[in-house]
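So this first bit is one chain, no partners, the form predicted on its own, shown in structure tokens.
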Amino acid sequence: MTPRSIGHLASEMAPLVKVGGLGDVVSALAHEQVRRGHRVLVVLPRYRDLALPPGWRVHEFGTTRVPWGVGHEPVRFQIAEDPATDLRVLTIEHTGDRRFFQRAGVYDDPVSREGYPDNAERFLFFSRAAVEALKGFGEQFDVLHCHDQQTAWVPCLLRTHQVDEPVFDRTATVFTIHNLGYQGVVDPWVLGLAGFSREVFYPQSPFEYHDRVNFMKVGILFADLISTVSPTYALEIQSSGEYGFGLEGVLRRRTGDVRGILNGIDDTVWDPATDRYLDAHYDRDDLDGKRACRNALALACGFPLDPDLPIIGMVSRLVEQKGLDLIERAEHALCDLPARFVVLGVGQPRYMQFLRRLADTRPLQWHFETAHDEALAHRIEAGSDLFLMPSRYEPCGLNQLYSLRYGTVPVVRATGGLADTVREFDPVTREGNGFVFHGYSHEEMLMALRRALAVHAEPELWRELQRRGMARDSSWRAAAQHYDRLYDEAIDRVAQGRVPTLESVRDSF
């Protein structure tokens, strides 16, 4: 392995700022790469609520003005450093009149629970400011690793406006699709803010998508290599509009440049033997602590301490993608199951109201908390017997990996990373680590749950299933090796001059 200088550009990184799994992934991958000997910088927006952990050092990096349409906008940079790991974070604060990141929330207004109407401007500004900061950083980066549509303009800016900038002449770009369902589709006026004339906007151009501009499409076309977060999802998003959301054709054009690398988990944070949020600790050889965690969760939810009634947990964004419509359709059948349900999540008002009604009318069977609560998420993983993930699509999923590590048996739909990590348990051969259904229907979900409950009724068989899941290595170590190889390939392409340009990308359409 050759040590590299790596820059991650992302809209989240736990624990500084986290909305979902993206924050966990960026943090865990960056920390693992530091442990592997790489020099790593993470670039983040300086949100109002961004919180640095105790002990981190912060110093000013300077100010500048970022090209913005026909003018410029002011920006302030700070460097934060974790003395325990040598990980560095560069924060970008917009100091213009609109203060793009000095507001509550990250993507959504917490009051309306709707996305901010100027999100396109906010994250385009972040991308342009990040490029300006890296130009003056005093270090040549081998790879700029861009995450999701919020940073999709960076590969384009490097191959257009910055094409003659010496500091980037050997820099490769990798664009990771964490969730293709969120693409950043806006009207073409945004091209002016990005520094492009309307001449580049025409049918089938790299900037045009049904008469609008699609950030995700820009990232896919201009990056040297594209990755996504599981092998199955890499195939799914090229297969049909169901998974590709209109970009399946664009991805098929670059099929030789798309890689699927399964996410890992930070097994120093997600470890039932040391987890600071748990009431008791346990491991694969001694599961007594899990029973204590289960009892603590039951008491916190107001459930009776009945070991014969398993607890089924869910920690999820409450949106249709996560299968909440299946839960809704299966309401009466789920209430008839010999089980209790604990749900933690924030999302669409429809599903929040549905779950609140269940919790209010059936308090001995359903418990619902609406919050971003990291401690409770850990306690649900440890205290549940089963973990339900009925996703319509799931690029990777992290909670099934947390569940396996915590001896909490996952029940999942076979899609994306769920299909790559969970195998149906066979009570005869004793192979498999969970319960899987394939069709997107509440009937199939219920059948999978009933199979799981049948095995739960056999304690010895259930413990064997728990231990099988806990034996799986879901750490970032294997994934980081795959990224090392991906970076090497991208760097070799740049060295050979095989990079996307405005002309080559235009000619591909």
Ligand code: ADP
Second form
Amino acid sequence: MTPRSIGHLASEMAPLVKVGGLGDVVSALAHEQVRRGHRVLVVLPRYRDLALPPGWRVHEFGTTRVPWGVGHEPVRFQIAEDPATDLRVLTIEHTGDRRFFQRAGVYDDPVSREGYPDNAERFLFFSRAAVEALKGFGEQFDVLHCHDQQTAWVPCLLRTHQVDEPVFDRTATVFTIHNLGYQGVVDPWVLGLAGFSREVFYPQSPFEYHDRVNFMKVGILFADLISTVSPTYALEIQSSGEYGFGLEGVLRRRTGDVRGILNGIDDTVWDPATDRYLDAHYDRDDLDGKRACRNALALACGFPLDPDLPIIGMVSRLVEQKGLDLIERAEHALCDLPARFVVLGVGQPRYMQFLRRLADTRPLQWHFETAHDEALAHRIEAGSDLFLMPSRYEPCGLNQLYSLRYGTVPVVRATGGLADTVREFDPVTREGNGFVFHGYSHEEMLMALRRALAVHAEPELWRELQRRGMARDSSWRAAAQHYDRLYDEAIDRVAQGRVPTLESVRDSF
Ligand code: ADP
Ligand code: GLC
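Switch over from the form predicted on its own to the form predicted in complex with the ligand, please.
Let's see the whole complex now, leading with the same chain.
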């Protein structure tokens, strides 16, 4: 392995800022890369509520003015360092009048639960400012690894405005799609802010998408290589509009450059033997502590301590993607199951009201907490018997991996990373690690839950199933090796001059 200089550009990194799995992934991948001997910098927006862990050192890195339309916007850079590792974080603070990041929440206004109307400007600004910061950073990066549509302009900026900038001479770009359901589609005025004239905007141009501009499309077309977070999702997003959300054709154009690399988990943070949020600890050889975690969870939810009635957990953003309409449709049948439900999540008002009503009317069977609560997420993983993820689509999914590690049996729909990590348990051969349904239907979900409950009623079989899941190695070690190879490939291409240019991208249409 050749040590590389890697810059990640992302809108989340746990524990500094986290909305969903992206934050976990950026953090764990960056840490693993540092352990492997790479030099790693993560570039983040300086959100108002960015939570720097105690002990981190922060120093000023300067200010500058970022080209923005016909003018400029001021920006301030800081560098934060984790003294325990060599990981560095560069933060981008917009100091102009509109203070793009000085507000509550990350993407959404926490009061209205709607996305901020200027998100396109906020994250385009972040991308342009990040490029300016990296130009003056004093280091030649081998790879800029951009995550999701918020950073999708960076590969394009490098291959257009910055094409003669020596500091990026040998810099490769990798664009990782964590979720194609969020693309960043806005009206063409945004091109001016990105530094392009309206001439680049015409039907079928790289910058045009149904008469608008699509950030994700720009990232897909200008990155040297593209990856997504599981092999199955890499195929799904090219196969149909259902998963490609309109970009399936664009992805197919680059099919030879699209890779699927399954996420890992941070197994130091998510370890039932040491988890700091748990009342008791356990491992594969001694599951006693799990019973104590289960009792503590039941108590916290106001449930009776009935060991025969399994607890089914869910920790999820409450959005369409996560299959909550299946829960709505199955409401009565779920209430008839011999099981209790604990749900932790924030999201669309429709789902929050539905779950609140269930919890209010059936307090001994349903418990619902609506907050972002890291500790409770860990307690639900440890204290539940089963974990339900009926996702409509799931690029990777981390909770099924946490569940497997915690001896909590996942019940999932076979899509994306769920299909790659959970296999139906066969009580005869004793192979498999969970319960899987295929069609997006509440009947199929209920059948999978019933199969799970039938095995749960056989304690010896259940323990074997739990232990099988706990044996899975979901650490980042394997995934980080795949990224090393992806970077090598992208760097080779740059060395050979095989990179996308405005002309090559334009001519490919
Ligand atoms: P996604 O990124 O699509 O939301 P993932 O399964 O990849 O899905 O990751 C979700 C992450 O967010 C997990 O670490 C999960 O525990 C966490 N999470 C989701 N909702 C909450 C919440 N309300 N409180 C605490 N953690 C949450
Ligand atoms: C996205 C996906 C999720 C994935 C996460 C991290 O938010 O919805 O499936 O695990 O990114 O890659």
